[in-house]
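This document opens with one chain alone, in structure tokens, the form predicted on its own.
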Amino acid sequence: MSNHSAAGTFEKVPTLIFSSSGEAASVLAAEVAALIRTKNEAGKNAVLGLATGSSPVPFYRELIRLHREEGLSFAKVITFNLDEYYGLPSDHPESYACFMREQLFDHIDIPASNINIPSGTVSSDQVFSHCRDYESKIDSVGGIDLQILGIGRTGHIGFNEPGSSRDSLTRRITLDRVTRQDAASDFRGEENVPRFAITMGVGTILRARKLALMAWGENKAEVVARAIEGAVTEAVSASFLQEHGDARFFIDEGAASELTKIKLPWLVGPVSWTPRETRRAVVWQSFKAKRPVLKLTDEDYNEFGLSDLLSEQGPAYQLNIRIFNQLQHTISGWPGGKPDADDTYRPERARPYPKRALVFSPEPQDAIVGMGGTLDRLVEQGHEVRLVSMTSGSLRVADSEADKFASTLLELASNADDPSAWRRQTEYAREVLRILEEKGEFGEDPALLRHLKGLVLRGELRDAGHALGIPAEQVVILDLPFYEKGRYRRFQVTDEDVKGVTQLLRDFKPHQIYATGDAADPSSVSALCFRLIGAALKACEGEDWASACNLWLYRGKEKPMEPHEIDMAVPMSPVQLERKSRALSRYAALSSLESSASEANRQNARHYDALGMAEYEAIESFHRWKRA
């Protein structure tokens, strides 16, 4: 753990940075345990404010461990949850009441009477009084001792969306579009996400004696930096923590990556000028000065606070050439290596050729989103490409897709020359339609429906692969058990999952592996799949193929790589970008981030152009994965 406090030049809230979410969760849970025991010894209840979402999951698992293994009792703990979706009953699988039972309450000894969660089903005319009573109940137990918080991409705490005032109290609120997009996978489509929620207000939260906000992964980095270093503003409700006397941020290295001391350490103090840090500084300076790398001057280095770098590695002209060459050497139209070429300065080795390339996609769309153009290149250049979806993706398929399939099947049967020959198909289709009608838009999918939805995405993945020249027999769906048996934010990885990935690696013996999820939220499908790949590779240590295998990381839904992070930049022509777009069009439903993949690739190219590189239509980027 790195303990960075508000004594830093830019941070306005004490900030603790940890190597992992698990480490952070252990530290915070230990503090909660100490609070509970201290309160109980004084004959008092400990009052905790709790949050939902993916961020608190490792924290709740650590509390459960402390209860089971170290005897921490919650018998004298009173809890108040931040929020609840309006319109969802407490037994709905996506309600926060259900989430809290599954993630914490069912596993500890807290009395049901001590649990307080806003009601999602209170009638509209009773919302105001319900919210007022919630405030009164918090006051009646002496207020909240410690409030746990997460942070959304809009900067919200609770559901206090942009525009929430500092003095706002518990109330019903309309959810922001970005918030609903982020919850779309949980509800199998953005159109199914509730439009309203009941939430504690900013003022309610700030009345707690202590505040602890958790954030994981690079996707949260930008908004975390705004909340910690930016102005206090209603546009980012988490920024109000700057005004609290005892608030802290608990974040991992990914979520900390946009903090000034991490991203621009030369503006804070002395820097150890490693090759990566040097490239980061020169690239940043190039963008700030709006000049290509080769046109940067000594004066620019001094103006942008890089005089130490200049004195250590200058003059500017020589430093510029070195960084320019490094950036230029990342560009390669041969992601599998160019055969019979001098590969001294190429990202990927020339031999062996052709290579066996294993491309992992956590869900069926991820690899096409993140590296569809590179897949096209690998196939075009004669490599053996195996495209592997680690999960079925069934949780992201809307009910409307299953309805469409079943209705089409019934229509085919009714128009057949011999409808009786379609008896089994007709029964199946009617059963699907019955399940859809019975469960409603928010009900839990039974096994039959999840299987059908998985088949829908399986077909879409094969169509997308075909658009990029990958034959169906080279497309693999692992259907890993953790996904098939779980739900978003509720997954539990087991040895069975590791064995499935390990066997695939040993069967294929790849020369290259492409993976994603290193920068994702730790509880996301992408992050879990990334850890599974790491565990499988560890199991294969010492095997000849494993030691010779190159590992490349790409980004799907996560924050794009910055130029200084890129070790291989694969350019795409307009025709190749169009092929990638055609492959993506095979998917019936993509999130807004996934749909904008082509524009993100164009932005990569614009960055390289601004740095003085050759001008390309688009670029996909990769980072060399160095195993610990």
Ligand code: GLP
Contents of the next structure:
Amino acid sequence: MSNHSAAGTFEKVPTLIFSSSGEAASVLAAEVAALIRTKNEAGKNAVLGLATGSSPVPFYRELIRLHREEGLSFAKVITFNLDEYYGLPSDHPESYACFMREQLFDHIDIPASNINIPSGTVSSDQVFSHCRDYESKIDSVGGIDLQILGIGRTGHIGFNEPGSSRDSLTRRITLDRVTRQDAASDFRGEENVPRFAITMGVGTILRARKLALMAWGENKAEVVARAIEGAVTEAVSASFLQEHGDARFFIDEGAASELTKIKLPWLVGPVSWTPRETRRAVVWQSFKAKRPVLKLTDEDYNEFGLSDLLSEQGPAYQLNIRIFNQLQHTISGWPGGKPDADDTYRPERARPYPKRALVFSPEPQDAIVGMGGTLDRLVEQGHEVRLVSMTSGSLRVADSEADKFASTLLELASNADDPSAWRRQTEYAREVLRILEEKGEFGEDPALLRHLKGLVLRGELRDAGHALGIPAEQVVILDLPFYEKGRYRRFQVTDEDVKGVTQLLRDFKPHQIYATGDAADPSSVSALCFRLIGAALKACEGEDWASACNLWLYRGKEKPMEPHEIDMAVPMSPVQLERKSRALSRYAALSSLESSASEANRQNARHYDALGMAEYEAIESFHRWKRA
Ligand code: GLP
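Given the form predicted on its own above, produce the structure of the same protein in the form predicted together with the named molecule.
In what comes next, the whole complex appears, and the chain from above leads the way.
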């Protein structure tokens, strides 16, 4: 952990950066434990403000561990949750009340009467008094000692969407479009996400004596930087933490990646100029100056605060050529290596040819989103490509898909010459329709329904694979148990999951692996899958194929790579981009980020063009994954 809240940085609020969310969670949980004990020893209750979402999950797991293993008691703890979806009853699986029971309350000794969560079902005419009572209740127990917070991509704390004033109190609000998009997978589609919520106000939150905000993964990096370094503004409610006096951000390296001291360290202090950092600085400077790398001058380096780099590695002319060549060498239309070509400066080795390429997709659409064009090239260039979806993706499939299947089956049966021969199928279809009816729009899917939905996605993946020339027998769905047993934001992996991946690696013995999830929120499916691949590779350490295997990282729906991070840039022609879009169109449910994959690929190409490289239609980018 590094603590860089000191003067000389751009941070306006103390910020603790940790190498993992687990590490951050234990530090914060230990503080909370100390707070509870101190308050209790003084004969008082400890009052905690709690948050939902995936960010606090590791923290809650650590609190549960402290309770079980170190006797931390919550008998004298009073809690207030930040918010609740308006319209959801407390037994709805996506209600925050349910989330809190599952993630914390059911596993500790807190008395039910000490738990406070805004009600999602209070009638419209009671909302005002309910909110007022919530405020008074907080005051009546002496106020909140420590408020836990997450941050939404709109910069909200609780559900204080942009525009919430500094003095706002507990109230009903309308959810922002971005917030609803981010919750779409929880509710199987944006259209199902509630439109309103009841949330503590910014003013309510700022009344707490201490604030601790947690954020993980690169997708939060931009908004975290705005909250920590930007102006205090209603447009980013988390920026009000700067005015609190005892607020801290607990973030991981991914979420810290847009902070000035990480992104542009030369503006903050002395830098050790590693090759990657040098490339980052030159690329940044070229964008800033709006001139290609080879046209940067000594004066530019000085003007952009890079005189230090210039004196260490200049003059500009030589430094420019070096970085230009490095960037140039990342470009390759031969992701599997170009057979019989000199591979000294190519990202991937020429031999063996053909290669066995194993492409991991956390959910069935991820690999197509992140590297559809590259898949197409690998196949075209004669490699043996195996496309593996690690999970079934069944949680993404809308009820209407299952309904469509069951209704078609019933229709087929009723039109058959001998309907009695279809008895079993008819029973199955009726059962599906009955379950759909019974569980309602947002209810938990029982195994039979999840299985059917998994099959629907399996079909979509096969279709997408087909559009890219991958034969059906090379398309594998692992159906990892962690996914089948869990829900979004709350998955837990076990050894069984690692075994499944290890087995697959040993069977295929790949020369190349493509994976994603390194930059994702640690509780997301892609981050969990990434960690499983890491664990499985560890289990295979020392095996011949494993030591010779190259590992490539791509980005699925996460923030695209920046040019200095790219080790292999695979150009795409307009035709290939079209083929990728066609493959993506096979999926019924894509998030807005996923369906804009082609635009992200075009953006990569524009970046390379601006740096002075050849101008392509689009580029898919990869980072070399160096094993620890
Ligand atoms: C919701 C919650 C917030 C939470 C945010 C981020 O909007 N109301 O309190 O901080 O989600 O969620 P996550 O931690 O899953 O990214």
